[in-house]
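Only one chain is included here, represented as structure tokens and corresponding to the form predicted on its own.
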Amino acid sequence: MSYLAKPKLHHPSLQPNALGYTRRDYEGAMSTMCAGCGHDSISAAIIQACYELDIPPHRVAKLSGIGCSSKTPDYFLGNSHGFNSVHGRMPSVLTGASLANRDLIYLGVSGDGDSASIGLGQFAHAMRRGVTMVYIVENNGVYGLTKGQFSATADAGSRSKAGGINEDSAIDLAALALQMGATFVGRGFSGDKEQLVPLLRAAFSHGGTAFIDVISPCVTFNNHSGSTKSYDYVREHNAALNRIDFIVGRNEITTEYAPGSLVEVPQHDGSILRLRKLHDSYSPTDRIAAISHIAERRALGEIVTGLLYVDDQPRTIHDHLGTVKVPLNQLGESALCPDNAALTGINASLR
């Protein structure tokens, strides 16, 4: 589709960085998402954040699942590596990566969807494992690539756009990224660049297990029962050669607000979303303090964003297990092959 290439000229007033790379050598391909999806502007902090640490592109390794969030890595960094895995099953897939070569930046990107349904026993171990990586979550609380199913994140008592009601208690991935020992977590906005951009500069440059849960409504809730136009209804009465789809574009939700404010955002449905930004005077070195937090604002109806938690001093699966520092691709003979008195004293420690 052609029409989607970006145009290969950049513009002479570009700034580079101290790399000589301009923020165009950051991008992927052109974002296929809804008009107004708060994902695209997640790669646009992306984009942003590595373009101001310097990163070198092919220096990073980005992977994803399945999802709305999971196609989102073919919109940014696009002269990295980049794997897209199976759904939920991403976090094994950057460990095996990670134990392989250490030399890389990891990016895991999921969804609310990929980490806290099928893959949260994925999420979970890779927090506590002490992986090395970015982890990031776009949450929007519906499965969004299967027309707005309530998902795991999604609050008890929201209605979605069909008038359901969601009768489960959501699951708090940044409260369970604390409790599982993730040593830096953050919480931040789509709409919020001022804060998301920092927060994604501090996660890459923690050198840890860094996880960010990144509220990013969805635009689309659609297909409700009853309607014309439904899919359901379409497909029943329908007799065509192929299937085309049209969303009505929508503006995309942004807001600023002060550190320690409250700011209420009204969505595209009709909702209302509270968000609490962390005050200048929070200490987010306090993992229980963190937790219980997270729980009380919860409790007022307010989302909590900021950086909740960060360990200075991080031990990382390299640590746990005494991996060497050299990538494993790049091991002599001598260094796969032991000989026999190495074979010895490991048969002999086994024993």
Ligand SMILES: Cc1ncc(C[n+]2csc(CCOP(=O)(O)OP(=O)(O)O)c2C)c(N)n1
Contents of the next structure:
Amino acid sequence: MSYLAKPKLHHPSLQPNALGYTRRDYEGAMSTMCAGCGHDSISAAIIQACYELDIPPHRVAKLSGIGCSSKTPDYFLGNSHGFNSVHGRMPSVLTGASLANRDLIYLGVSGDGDSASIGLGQFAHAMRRGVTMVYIVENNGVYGLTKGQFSATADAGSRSKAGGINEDSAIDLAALALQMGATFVGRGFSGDKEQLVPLLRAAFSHGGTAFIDVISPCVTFNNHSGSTKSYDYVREHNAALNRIDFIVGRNEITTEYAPGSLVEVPQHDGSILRLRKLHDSYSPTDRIAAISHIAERRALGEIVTGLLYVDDQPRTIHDHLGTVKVPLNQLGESALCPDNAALTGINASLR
Amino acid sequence: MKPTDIRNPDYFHKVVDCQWACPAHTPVPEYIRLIAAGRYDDAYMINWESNVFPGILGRTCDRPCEPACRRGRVEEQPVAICRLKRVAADYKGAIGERLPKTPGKKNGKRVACIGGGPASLTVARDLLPLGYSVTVVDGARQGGGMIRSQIPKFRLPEAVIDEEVGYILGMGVETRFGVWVNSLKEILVEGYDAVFVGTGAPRGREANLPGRQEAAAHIHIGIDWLASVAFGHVTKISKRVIVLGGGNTAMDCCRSSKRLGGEDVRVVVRSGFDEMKASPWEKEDAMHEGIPIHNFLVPKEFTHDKGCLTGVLFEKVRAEVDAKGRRNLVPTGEPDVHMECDEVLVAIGQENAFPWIERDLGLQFDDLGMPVLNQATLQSTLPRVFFGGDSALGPKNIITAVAQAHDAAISIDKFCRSEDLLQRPAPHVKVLSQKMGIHEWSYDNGITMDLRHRVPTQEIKKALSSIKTEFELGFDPQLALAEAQRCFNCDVQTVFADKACIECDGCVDICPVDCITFTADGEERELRGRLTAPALNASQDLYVSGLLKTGRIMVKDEDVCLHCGMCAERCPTGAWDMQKILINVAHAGQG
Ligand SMILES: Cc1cc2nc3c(=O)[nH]c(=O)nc-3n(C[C@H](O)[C@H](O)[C@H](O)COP(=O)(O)OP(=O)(O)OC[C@H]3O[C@@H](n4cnc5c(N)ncnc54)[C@H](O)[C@@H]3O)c2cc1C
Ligand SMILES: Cc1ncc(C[n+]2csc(CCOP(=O)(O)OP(=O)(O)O)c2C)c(N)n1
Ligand code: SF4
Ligand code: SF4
Ligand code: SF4
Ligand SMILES: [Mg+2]
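Now that you have shown the form predicted on its own, what about the form predicted together with the ligand?
Okay, now the whole complex, with that chain kicking things off.
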């Protein structure tokens, strides 16, 4: 971390996006993370993705729980809405917000402790309900903020900095999200922005529940040789399935690829997700195959990354509940609080 | 690419753009930090070691450092380096004790310097502490050369010249002032071990046009006229004055005229405004004083009434670029323009003249009448004779004269010791890590957003009332501090240790100007195009690491690095360190 603010001066070639904002306009306050923390790189990737997608900062709501990871929303999108909730409770607060104002872009930022330990139940329900959001877990295998205890994503057999061995089995949040019904599931690595930024762009454009498990080394407590979440370990065991060339328009063709090496997934909004396959037989639109592939690879000691699964027609909480198209916060009092006659009508219909 | 060899002192020296651009390689950021710290004496001495005339240069330098300043590439204006130098001179205490002492015991070698301008004085300063006996001969009655005879006093007060010329004369120069040298042969027979020619470019170019002879009484050569003004022989000028020429001499002529009674003073130039030789700030100051500049007018004739000047006739021209890309001035065909005036100052260039050097001494001259010199050593074809300053390369400026004189002094010293002149001494390099704590540095790494501060000036009416009233008032300590803070400390270098880096991207993310990239190696041109921000300024180097663990390399584009140290603060392993690399070029006897 630094005490000084990041200087405002920027590179002379810095370009504004369609909204007239430069990448620097998507930054936030100065980070207080330890120097070298993977979480800072994820913040940088979010900044880059939002800038590239021309997202209006004031249309984004960032919600988080407790932890180093959950502190990071202060360090990006300084002009967006933010809410720092109780430990593990981000999903329910976000669900409420999203029901009240369905027009905002919701970004949930959490940690492995926040989501897999104390908040596991909240996590599972957000996934199965189809809450429209991008849910990012900055996964370092430890409770960084409370000085490095194992979290529920720590692999069995991995060693803590103090020397203790983790005997409990690990929760794979990506696999769990798939089981729970998330309609977009990916895994990235904070040390590989070339993969992470397009993954984030795809998630922001998904329109349903998009979950990304981002492995993010804790330099201070979990970057040693006995860790399975260190920079070195993740780089050695990373099995990337695909690379996303995220394309906004329908007809943009950038590069020619060998036949069969591309997967194109049209998105609900008309754009196309173009995937360059790195693994021949993998299909990112088959949920069950995805679950078993992750399990198989995991048994071999590999960490699969990339876009694991996407449903091009995601159903969301709003579909499930049949909510009105107009955000609740824009409805007048008479619509939100129906009069006595309406209540009588409803009661009568239930008799 | 090949990993950068940061042990080559030139690598980091080039990153300090201002110091690299300064002909004398003054360690600029080092003295700016000292000014910010209120250590004016120390700041002055750093300057004095390098450029010899800090108070003079702080008012008059052509400041090649400023267009080079990195700040100018990130925001609108560079740091006011030159005027900060003046602050050191203005606010210092007595520094006499800190000047080098001339040893009581001489080394037995005698050197003559012909001309007493900045070039000769610098040679004297460099050689006296080494035990040489130095004699300076000048036709003028005082030392200083054109600093004294040409630069008007409203830009450079006499007291400043006296002080800084005095420091050198006080070191024990034998002066022969008021003595013109009419024969080099006569000097040589005096048996000097070496002779330095620092006679400048003393001749003003003529405008041989119809009417020149007839109206001669009202037409003056600019530099001769300025010298007469400087020495008090001329104290008045007519009301209507035309100054011909677009260089700094023209600017000094017109501004001086305005102070000596000229009311309708105008500058008329052949070229366009942008092509004028005068520095932008000189043009600005002239126009600020109500002097119009007329461009694209070529003088054709001095009109007169029986020898009494009535004006100048000009042909209108425009610039045309020919097939070879050269700019030519061609007549527009419009009617000539006649401007009325009572006096004309001709400031259309300066020339060298060596009528006093016999051509049978073995000292060769080229077709243009310039001495044939070894560019590295400034030695002439007569081995004992060296040149420097305006006499060597034609009219330039003070700082170039000083820099060349340092070089000539090294050559003279080596010559007198029978050493190889081509073996030039290496610069002195001091490396000092600035790290004090996790995010504490021994330099101020905060970046201010302040725009360039203007130097306060004399109120215009008062300024024009006397030729001796100094126009610029200089920064006061508060303004100086604010301006000093704009310096990026480019000598505090980002030094990268390949082995320590874990490739966490921390530095890439935090760098405010996107200098740093981790990427696959490649050929330089191609690599420049695919960095975090494209490295389009080819004059600035890429700092390239060896192969890292992931098989990539670290590439840092030095171009717009703010030297803010954020990369080093963000680095978990200390792979980046901020190290002050203080470079001092060696002077005579310091090899
Ligand atoms: C009007 C004007 C304004 C200028 N303003 C600036 C400015 O603002 N900033 C800047 O950096 N530069 C300026 N210059 C240029 C600067 O003055 C010169 O580049 C610089 O002084 C050169 O130094 P020098 O030591 O080579 O020679 P000079 O300063 O020219 O000194 C040469 C000396 O040699 C003496 N001399 C010559 N021949 C003989 C002889 N045969 N016998 C004895 N003595 C002799 C002369 O009297 C003179 O004193 C200006 C020049 C002019 C004309
Ligand atoms: C209800 C509650 N229980 C416990 C804590 C203590 N606590 C703070 S952060 C944290 C763990 C955070 O871990 P993680 O979500 O992985 O974040 P990281 O710091 O690793 O990024 C815990 C247990 C708390 N703040 N609130
Ligand atoms: S403790 Fe770990 S997770 Fe928290 S900021 Fe430091 S490195 Fe990052
Ligand atoms: S010092 Fe480091 S962080 Fe600052 S501008 Fe230079 S490279 Fe970037
Ligand atoms: S912050 Fe340090 S360790 Fe991380 S990539 Fe940069 S130089 Fe390497
Ligand atoms: Mg954690």
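Given the structure is predicted, the values throughout are model-derived calculations rather than measurements. Numbering follows the first chain given and starts at 1. Take the two forms, superpose them, and find the largest set of C-alpha atoms that agree within 1.5 Å; that set is the rigid core.
- Once both forms are fitted on their core, a CA shift of 2 Å or more is seen for residue 341 between the two forms.
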